[in-house]
Structures are given as structure tokens and as C-alpha cells.
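Only one chain is given next, in C-alpha cells, and it is the form predicted on its own.
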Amino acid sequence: MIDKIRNDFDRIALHDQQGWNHNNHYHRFLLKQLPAKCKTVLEIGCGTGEFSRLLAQYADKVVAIDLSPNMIEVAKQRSRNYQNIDFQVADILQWNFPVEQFEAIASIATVHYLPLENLLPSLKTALKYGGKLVILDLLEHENLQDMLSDLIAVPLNWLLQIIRNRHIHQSPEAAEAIKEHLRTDKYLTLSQAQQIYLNTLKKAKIRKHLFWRYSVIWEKSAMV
């Protein structure tokens, strides 16, 4: 599975165009959750580095990791003016997490590929006391209320695509690459996410958002 994920994103990176999407729609929200001062921030699944560049404006150093070499290459090309981003090609499950190193750890649309039960303890260890874990990921609906909110998101998505992405013309190759990747994507429901996160991260704030997303905000206290 890991090889497929890497190959999918290597392929998607070749066709990436910068524009509005369901992830960067929440960049400002995520930035507001960060501690006031950050010396070092870790981003897991940085992709083309769009959020990494924002983090670099708030932190002295950003360590940005992605499984896809092509994604990291694009990220480096687009981040030439940012000397405080350390882009790394790595499998986060095999990465050597330092102890109490980061004031913040962020991840966008990545953790649904990972065994959270194994990953979360490593993230807790890597955070300094008072540090923040900030996650945005995709969500599967599980009840009528979820379905109704998804229906509301459809016309809003259509409107924002027209307004914000009118300059983007997706090629057939790009559409096929994304379609192939989404074919095997699987997501948590909100109740599943709550059960997994709260089992490891006491008092984590988990909430559902529009555009098929949920967020997790957790601060590491001295009582952990």
C-alpha cells in the first residue's frame, strides 16, 4: 500500500496547479491554533509545501516531511525564498522522532493513510510541553446530519471553484491521476475519529467541518 501511495502522489505532483481547495480553505483556522511563539514545527505530509511556507512565517524552523520525492521536489522549487524549511523525503512511520523537540506538529489530509494508534504516541513524545498538535483530515459521513451538511457543501464547493479556480484548467492526465488515487482512499467517521484520538490524546478538541473535513487540536500539558 505504501508504494501505491508514493506512486500516486509522485504522479499527482507532476500535474499540481496552485489554487483553492478543501485543505487550504482551512489554513487560516489551523494557523490560529498554533502557539504564539514556535521555534521548531514539524509538518507531516507536506505535499508541495503550501502550508509549510505559511508555517515558516511563524516558526524559526519547519521540518516538512513527505513520502513522495516528486512532491518534495516541487515543494523545494516553490520554496526557494524560504531558508528555514527542511524538506525531507521519508516514511513518517519509519522516521526517528526526537523527544520533546517541537512546539507544534501539523498534518493536513495525511493521517488517514496511517495507523493512528501507532503514530499518535510518537507525536506526543515529539511535542514539547505546551506544544500543539494540529490535524486536518478527511471524513466519511455516518448519519443523516452528516449527509445534510455534505449536501450544503456541494453548491458552496461549486461556487468557490468558479470564483477561486477560474484560471485552472485540469488536464485529462491530472484528472485521471486523482481519480486513480481516490479509488482506494478510506476515511474515518467522526465517531471513529473521536474514539481513536481521545483514547491517546485526553481533552483533544475534535470537530467536523464543511468540505468533508475534521480537525483535531490538542495541547500537551505537564499532566500527560
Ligand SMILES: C[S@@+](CC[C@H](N)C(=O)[O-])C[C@H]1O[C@@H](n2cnc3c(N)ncnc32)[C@H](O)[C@@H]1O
Contents of the next structure:
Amino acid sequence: MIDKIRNDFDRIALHDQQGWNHNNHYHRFLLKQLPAKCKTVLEIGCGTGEFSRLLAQYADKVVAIDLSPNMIEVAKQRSRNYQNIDFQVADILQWNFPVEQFEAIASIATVHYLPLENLLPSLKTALKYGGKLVILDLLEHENLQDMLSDLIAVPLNWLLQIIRNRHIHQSPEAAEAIKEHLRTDKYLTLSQAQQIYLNTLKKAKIRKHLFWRYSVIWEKSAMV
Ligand SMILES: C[S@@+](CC[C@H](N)C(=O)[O-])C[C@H]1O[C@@H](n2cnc3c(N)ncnc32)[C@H](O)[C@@H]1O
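May I ask for the structure of the form predicted together with the named molecule now, the form predicted on its own having been displayed?
Below is the entire complex, every chain and molecule, led by the chain shown above.
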């Protein structure tokens, strides 16, 4: 499975075009959750580094990890003006997490590829006391309320695509690469997410958002 994910994103990276999407729509919200002062921040699944570059304006140093060599290549090309981002090609599940190293750990649209029960304890250990975990990921429908939120999300998505992504013309190769990837993508429902996160991260704030997303914000208090 990990090989398929790597290959899919190596392929998707070749066609990446910068524009509005359901993930960067939440960048400002996610940045607001960070501690006031960050020396070192870890980003998991940085992709082309769009959020890493925003983090780099808040933190002294950003360690940005991605499984896909092509994603990291694009991220490095687009981040030439940033001296404080350490882009690394790595499978986060094999990564050697340092202990109490980061003021924040962020991850966008990535944790659905990862076994959270195994990963969350490592993230907890790697955060400094007072550090924040900031996650945004994709959400599966589970009830009528979720479907009703589509009544807002679907036309708003359509409108924002027209307004913000006018300049983007997706090639058939790009569409095919994304279609192939989505064939195997699987997401948690909100209740599954709540159960998993709250099991390891007491008092985590788990919120559903428009555009089929949820966020998890958790602070490692001195009492943990
Ligand atoms: C949907 S993309 C999101 C990229 C970026 N965070 C964004 O918001 O645009 C998911 C990223 O997670 C990376 N990824 C998936 N599994 C990973 C793993 N085990 N270790 C590190 N990165 C991983 C993929 O290579 C891909 O670039």
C-alpha cells in the first residue's frame, strides 16, 4: 500500500498547479492554532510545501516530511527563498521521532494514510510541553447532517472553483492521476475520529468543517 501511495503522489506532483483547494482553504485557521512562539515545527505529509512555507514565517525552523520524492522536489523548487525549511523524503511511520523537540506538529490531508493508533503516541512524545498538534484531514459522511452540509459545500465549492481557479486548466493526465489515487482513498467518520483521537489525546478539540474536512487541535499540557 505504501508503494501505491508513493507512486500516486509522485505522479500527482508532476501535474500540481497552485490554486484554491479544500485544504489550503483552512491554512489561516490552522496557523491561528499554533503557539505564539515556535522554534521548531514538524509538518507531516508536506506535499509541495505550501503550508511549510507559511509555517516558516512563524517558526525558526520547519522540518517537512513527505513520502514522495517528486513532491519534495517540487516543494524544494518552490521554497528556494526559504532557508529555514528542512525538506526530507521519508515514510513518517519509519521516522525516528525525537523526544520533546517540537513546539508544534502539523499535518494536512495526510493522516488518513496512517495508522493513527500507532502514530499518535509518537507525536505526543515528540511535542514539547505546551506544544500543539494541529491536524486537518478528510471526513467520510455518516449521517443526514453531513449530507445536509453538502447543500452548502457543493455550490460554494463550485463558486470558489470558478472565482479562485479560473486560471487552472486540468490536463487529462492530471485528472487521471487523481482519479486513480482516489480509487483507494478511505476516510474516517467524525465519530470514528473522535473515538481514536480522544483515546490517546485527552481534551483534543475535534471539529467538523465545510468541504469534507475535520480538524484536531491538541495541546500537550504539563500534566500529561
Ligand atoms: C493529499 S497530500 C497533502 C499534501 C499537503 N499536506 C497539502 O495539504 O497539500 C498527502 C501527502 O501525504 C504524503 N504521505 C502519505 N503517506 C505518507 C507517509 N507514510 N509518510 C510521509 N508522507 C506521507 C503523500 O506523499 C502526499 O504528499
